[in-house]
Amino acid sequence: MALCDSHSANALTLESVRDSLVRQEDTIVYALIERARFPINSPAYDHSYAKIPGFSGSLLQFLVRETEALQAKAGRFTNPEEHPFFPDDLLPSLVPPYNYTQVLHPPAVFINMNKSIWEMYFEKLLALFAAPGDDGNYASTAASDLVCLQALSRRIHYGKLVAEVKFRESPQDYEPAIRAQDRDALMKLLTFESVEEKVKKRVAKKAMVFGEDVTLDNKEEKRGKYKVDPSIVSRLYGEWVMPLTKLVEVEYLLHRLD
């Protein structure tokens, strides 16, 4: 359930959080699987590189405060579920604005974790699953760094939505960690790893079938290659993406009560 959707705030429930969530797995795994097609193309990251008048740093964050300041201008950004990774560089939108449904207790605005998602994405998670080498796509290399950015930032801020939803199920589970600030306590409300281990097996199953190389023909040599490995769709989320939306959720229960 999308804030944007024709509902309610009584219409938010679990399941239709859910449902939001495994459909948001689609979009990662397409989003890595389109930037697997380049190599590493390490000069996109080199701030020696590009040298672009007026602007000091690489090529990639060139392409992405730009594409964020266009984005803003036509409202990306007016809708809660969107996180911008250069907030100080947006410009107002310049389109009618759009009433989103209010669910979000309003603290929720001030939760960004796009710094963590930067860092863990190109210090971590990249060097996983693209290549080495360079073939000198650079522009398109970035463009694509950016649909997976912002494709995790969705998923991962939307634990502010699974927080709101838990919240409301059962608030007596929830307030007395609130009113201490006991974020070990929420952490431990939050965790259910039966549900951890059957999301990081749909997400690495997701991957080889969005991923496997199709033939028309009857040899088998290329069956079992993917365009991603299915154990780093599994891992990004056991390692990174839960624990983070996890991160979130504590935050934004923190000041629920606020």
Given for the second form:
There are 2 protein chains.
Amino acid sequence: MALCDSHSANALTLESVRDSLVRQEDTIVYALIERARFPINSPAYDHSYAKIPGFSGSLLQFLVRETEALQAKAGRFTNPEEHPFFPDDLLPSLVPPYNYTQVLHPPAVFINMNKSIWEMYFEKLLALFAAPGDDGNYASTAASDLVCLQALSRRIHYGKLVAEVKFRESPQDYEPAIRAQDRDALMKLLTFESVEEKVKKRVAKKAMVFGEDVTLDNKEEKRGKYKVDPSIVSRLYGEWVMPLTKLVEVEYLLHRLD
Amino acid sequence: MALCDSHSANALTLESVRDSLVRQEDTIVYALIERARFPINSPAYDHSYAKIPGFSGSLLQFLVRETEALQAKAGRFTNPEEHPFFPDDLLPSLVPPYNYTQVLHPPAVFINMNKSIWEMYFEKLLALFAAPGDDGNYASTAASDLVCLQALSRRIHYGKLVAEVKFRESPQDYEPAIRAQDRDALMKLLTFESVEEKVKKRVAKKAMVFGEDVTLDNKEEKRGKYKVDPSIVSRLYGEWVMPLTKLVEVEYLLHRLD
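Form predicted in complex with a further copy of the same chain, following the form predicted alone:
Complete assembly follows, chain above in first position.
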């Protein structure tokens, strides 16, 4: 979080960005584990279930949209690290402005990948780690989904800061591709397969460590039963989080010389 | 969560209640770790900061009250395991009712310890584990506080189910003290110091396991640096969570023969 506070304009380094990305992995793993407390609870996503007066959509959509509207009033989206899923319905912040340092190039503000994140989460990821079933806790389930969505969104849009810090470290590496508006060349410059493999292994390990049943009897706890399958967290990163982050980075760099 | 779903009326056993309590420890530890991402961020709690039109109180109070109002519309508090912090401001659920099994004795519904939980959290606990400082993320901080508050509230009010299952297992042990309305005798019957010591040790261990920095290099990760001090989680349980749970149990049993 320190990156965007008012005292850290000069704290934007590859090291500080990396530390934040590593810490955000923990947040994502905790969030998935907590969502997995509940079964899939499909009525929360069923447009014909909720029938809330004045709202057409699922209970999940209702809760995400209204919670975002509320958090917007409280200033959440004045932080450039935060991106709403329903940007069209937001009221401006009602609280005194906080002086977040503007480290990003101004066109960054228009990059919002939340539609892709939403589709990935609900159409692909969720069924991979939430058990079948229905326990009636739809509001709590939706609140857990929102925590997952916000954590994934923050991580993926952190690509803006990743791109900025990489650009600042060696602008000469990126400028030709930016001037040529060459997405493929930028994607190539931003891809380090050995680093990505390491990240996938680390998040799987986090799913093991954070998702085990901890008991006072040491022997019992290494049974290989985890609250969320570590291979799914690894796949989440490999197939979706890192590719989407790189898309954010590419979009950002394409406008870095605007 | 299974205890209150519609298929588990006969699943109320000491074992199932214990399993839920143990799992809820994980939720509480994750929630504290996630709140500790942010510094104390005192403007979130300052009544003179927010100045939201039509609301007098802190930004935290605003967000908790309004989020609860929203979750109430989505049916959160129709689950007897959930208890609001602002019960007076809630609208009824707008979604079709879910058939939660009523395992609790009806007067249980009036027991709500959230005022004590709120005071404990903001006046004692928070300063013990949130670092000094201000990073401007007040809305996100308040959302993290709400996750902590809801997890603690669910755990502590689970005392109703603990008391019910204990009463069902041996009513003869409790009936004399209930008829005499003898709180001290009930408290004595519900206190098992060796079990409480074990719980305190287990939650401290969870704070260690879940709060470590996980790296692929095994040597690095045992440095004894945790995201939340394990001794504070142990103290949270010993001084507040277990005593408040027993208060819930006593209140419940006092009305068990009504």
